[in-house]
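Take a look at this single chain in structure tokens; it is the form predicted on its own.
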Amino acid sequence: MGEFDGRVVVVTGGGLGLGEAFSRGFAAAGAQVVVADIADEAANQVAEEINGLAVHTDVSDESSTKAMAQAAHEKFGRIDILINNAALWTAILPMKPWDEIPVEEWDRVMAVNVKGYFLAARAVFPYMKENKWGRIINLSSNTALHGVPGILHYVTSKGAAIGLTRALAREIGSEGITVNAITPGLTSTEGVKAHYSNEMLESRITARSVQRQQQPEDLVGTVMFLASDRAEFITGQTVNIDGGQLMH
């Protein structure tokens, strides 16, 4: 028996980085997973590999997020834990000065990186408060809390994500269900692997005090349990993982 037998989890951008590594977790824990992600050809591997239910979504749509929900539901019957993890990232983001990010660009991020939360979680509330129980688990980024400079509108996507999660566990604790985020450090998956130098990689590891290059692996155990009925009395927190890069 697995701890997640029984539980259906969504996980947005679940078939590549992060996403893929949520996915294959919680299914190998016994969760039935919708891997829910705009890049198709890796979202159907990733759920045909974990008899997973692959669903084309755009989190920055709201009739696609609708969309991921009703065929989450009508696949597996509820909705009990959403993953958060979709969003444009620091390495599609090229590096500039705040007062040369081009306003497109900044909408763009805002939209995947805040809007795509806010409607995926909408989405899948109707589901979980009809069991009166859930648990949404939210992506930010250490970023957010060392302020990293020159990519303003990632960093500020990513604090907005924390502030998402503190409001909205207020707005639907009583429904039993919980709201709480991580905010990870430079995480070694292929895309970050192949669009950073091993020189950045090597300088986080200097600056860790567990001194090694964090891998996603490093964050499936903390969004299990934050997850998982032992953590039904946390919520509205953010749990750091970055090898104690930052103390925060």
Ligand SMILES: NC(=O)c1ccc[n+]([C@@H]2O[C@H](COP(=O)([O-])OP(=O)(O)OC[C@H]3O[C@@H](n4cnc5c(N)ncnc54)[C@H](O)[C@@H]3O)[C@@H](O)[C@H]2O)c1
Contents of the next structure:
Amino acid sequence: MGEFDGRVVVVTGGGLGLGEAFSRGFAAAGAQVVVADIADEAANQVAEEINGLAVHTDVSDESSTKAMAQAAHEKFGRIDILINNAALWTAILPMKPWDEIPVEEWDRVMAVNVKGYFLAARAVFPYMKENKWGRIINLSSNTALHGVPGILHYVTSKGAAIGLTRALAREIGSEGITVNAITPGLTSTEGVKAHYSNEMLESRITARSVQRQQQPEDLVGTVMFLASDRAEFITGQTVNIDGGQLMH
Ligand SMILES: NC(=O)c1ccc[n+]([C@@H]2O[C@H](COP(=O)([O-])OP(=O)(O)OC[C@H]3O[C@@H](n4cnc5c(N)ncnc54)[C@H](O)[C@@H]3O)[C@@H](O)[C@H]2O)c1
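Could the form predicted in complex with the ligand be given as well, to go with the form predicted on its own?
Time for the whole complex; same chain goes first.
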């Protein structure tokens, strides 16, 4: 028996990086997983391997998020857990001084990283409400706590994820739905390893209390705990997971 037997989990951006680790982690614990990603090939591959459902989704588009939730409900008959993970982030956002960020780039980051969390939550909400049970976990970032320079749009969007978590928790707590956020440190996904130099990754290690590289699997346990029955009375919170780099 898996801890998440009978639960249906939507992981946005679930085909690559951290999202892939969440998709695989929940599936291994018995959940039925909806891999909601704009990257079809990756999503299809992960879904096939975990016997889940891949749904082409652009989280910045309301009709796309609604169609995704409908497809998930049609296939599995319920939606219990949303991992708001899909985002544009530093690996594809070249660092630059804040006054050189093109306005179009700022708008796109907000559309995916902020509006995308809002739209995905809104799309699954009716189905969670139906069962008076739900878990929403929002991926923020420790860059929002630290105030990392060079990626002002990204850091701003990750701060917004914390605000969204707090206010939404108050709005839907009475429906039996909790909303929490995590703030990971720099995590060695394939994207990070391709984008950042070894020196950069090494420098993060020395800044941590637990002095090693952060792996995607370091986040899975906390996310699964927040998604479980055991975390029923925890909502509106932000859990920092970075090996004790920052103390939040
Ligand atoms: N990797 C890290 O070091 C790190 C640290 C802190 C926070 N985070 C956060 O964790 C989350 C995942 O990061 P990651 O490193 O796995 O990123 P990633 O770039 O490897 O993966 C992002 C995923 O989101 C998908 N995606 C992008 N735009 C989309 C859209 N419009 N609609 C649907 N899917 C879309 C991509 O196809 C991809 O599967 C992000 O929210 C990021 O901000 C990552």
